[in-house]
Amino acid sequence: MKVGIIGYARSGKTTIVNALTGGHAAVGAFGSRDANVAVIKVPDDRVERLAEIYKPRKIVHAEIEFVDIAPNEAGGEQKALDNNALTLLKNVDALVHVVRAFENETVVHPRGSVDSTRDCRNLEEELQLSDLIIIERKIERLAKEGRHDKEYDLLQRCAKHIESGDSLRALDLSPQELKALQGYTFLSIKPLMLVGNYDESRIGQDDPAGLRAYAAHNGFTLVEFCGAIEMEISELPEAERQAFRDDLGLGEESRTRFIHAAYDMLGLISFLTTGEPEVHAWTIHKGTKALDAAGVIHSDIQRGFIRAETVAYADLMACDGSMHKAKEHGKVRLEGKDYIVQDGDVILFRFNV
């Protein structure tokens, strides 16, 4: 999964990325760098437990790649995204808008004041405008070619929707229409999460920046952070982190909260493959069929698919992690191409190429 981290200058984007990844990218660069790329492994106790049992040569966790987009401050423009940023974001699966919700007199907001909901609305408008420009150019080309077909009509609908002030993710589109728009890599159609970046003084306050109300009204996922403190905690020895969090009333680890929220927003689950060579967690969308899950591992497995020998993780653990014992107890199922893979399924794909 690839996530684009966006937001206005001095919102604490890189601080949040460092907190999530344990990285040490320079903060406060204010547009003087290219995009910062960082990767985190998705914690999964199931992977660790299977590794203890099978002693594999290799352990592979699911990963999230962050593309931290440098903000635009060229010529004093009060925008979050320039043309280079817009291009980089075309290839991400989701967008995370880090919203400044902290006051700091020495770190001045580029718009002169801190207003979290204003920043949310303005950045949405930037995404929508980027899409509208692409749509209008394509409509113009289709009109010149005399093409007033389904694609033309669909793009006209998209243009009118954006002009009304809404993002494409709020447009009611059929699966076929979504597939038809895929090649355009529109930005306002991508899932978007808000990360509110607060200061320590606002811990425990009820929606001090109005972000909860804004997120609820617009159907956005919101995760709340104290970015600076979270980054400090991420640099502590792991054994000391939770006690420090408990003292400050920060609750669950920020990385865990973020990952859970991102998986829920995108409708993602993990299935597992296991054995002496490798224990591996694979990320797929809910509703993925066994045939397509096989293709996530390798196209040859998908092409030569015969069956999927499947056992639920809990059932496997009840049999001491032994596939042989799980088969003896009737817990291993032989599933075909159309089986809908469930979160935590441990699967052995049989195939012949």
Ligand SMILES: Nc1nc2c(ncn2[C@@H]2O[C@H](COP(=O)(O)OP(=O)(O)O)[C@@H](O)[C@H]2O)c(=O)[nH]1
The other form holds:
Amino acid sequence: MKVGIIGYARSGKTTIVNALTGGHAAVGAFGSRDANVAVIKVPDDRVERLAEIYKPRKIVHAEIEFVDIAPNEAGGEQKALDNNALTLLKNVDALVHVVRAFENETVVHPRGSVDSTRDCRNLEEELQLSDLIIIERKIERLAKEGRHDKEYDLLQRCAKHIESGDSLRALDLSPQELKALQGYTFLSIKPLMLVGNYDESRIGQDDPAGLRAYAAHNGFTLVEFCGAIEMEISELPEAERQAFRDDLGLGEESRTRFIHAAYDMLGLISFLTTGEPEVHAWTIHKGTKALDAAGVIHSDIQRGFIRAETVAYADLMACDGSMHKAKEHGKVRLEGKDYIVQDGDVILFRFNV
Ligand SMILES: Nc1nc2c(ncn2[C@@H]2O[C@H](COP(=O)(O)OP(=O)(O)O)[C@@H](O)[C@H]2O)c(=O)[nH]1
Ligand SMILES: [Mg+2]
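Alright, leaving the form predicted alone aside, put up the form predicted together with the ligand.
Entire complex below, previous chain first.
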């Protein structure tokens, strides 16, 4: 999964990416002129436990890649996104808006004041405007060619929707319409999660920046974060981190909270493959059929699909992780192409090419 990290200058994007990945990209005035790309392995106890049992040669966790955009070079800092950023964001699966909710006099907000919900609205407008420009250009071209077809009507609908002040993700589109729009790689149609970046002094206060109310009202997932302190904690030895968190009242590990929220928002789950060569977690959308899950691993496995020998992770562990024992207990199901894969399914694909 690829996630675009967006937000206004000095909202704490790089700080938060560092906190999530344990990275050391430069923050503040020394921030990079290029996008900062970082990867985290998605922690998954199931992978660890299976690896203890199977002692595989290779362990592969699911991964999230972050594309943390560089400051706007072209239009100054009033806007979050320049053309470079807009292009980079076209191929991400989801957007995360890091919203500044911390006060810090030495770190100037590009608009002179900290106002979290204003920033949310403004960034939505930037995404919408970039889509609208593409839509209008296309409509003009189609009109010139005299093509008043389905695509033309659909684009007109999109344009009207944006002009009314809304993002494309809120437009009611059929699966066919969604497909027809795919090639445009619109940005305001991508799922977007808010990360509120707070001062640690605000922990425990009730919605200090108004972001909770904004998120609830507009249907966004919000993750609350204390970027600066989280980045410091990520630099501590692992064994000391939790005690530190408890002292500060920071709750569950930020990485875990973030990943859960992102998976939920995107409707993602993991299935597992296991054996001596490797234990591997694979990320899929909820509702994916066995045949398509096979294709995530390899096109040959999909092409030559025979069946999916499937056991729920909990059932497998109840049999000491032994496939053999699980079979004896009747816990291994032989599933066909249309089986809907469930989170934590451990699957052995039988195929023939
Ligand atoms: N007080 C405070 N400062 C922060 C926090 N997060 C980031 N900063 C500071 O804000 C500045 C900009 O952070 P940076 O991560 O580079 O922002 P970016 O431009 O969005 O990538 C740096 O000086 C950070 O130390 C925070 O949660 N609290
Ligand atoms: Mg940065």
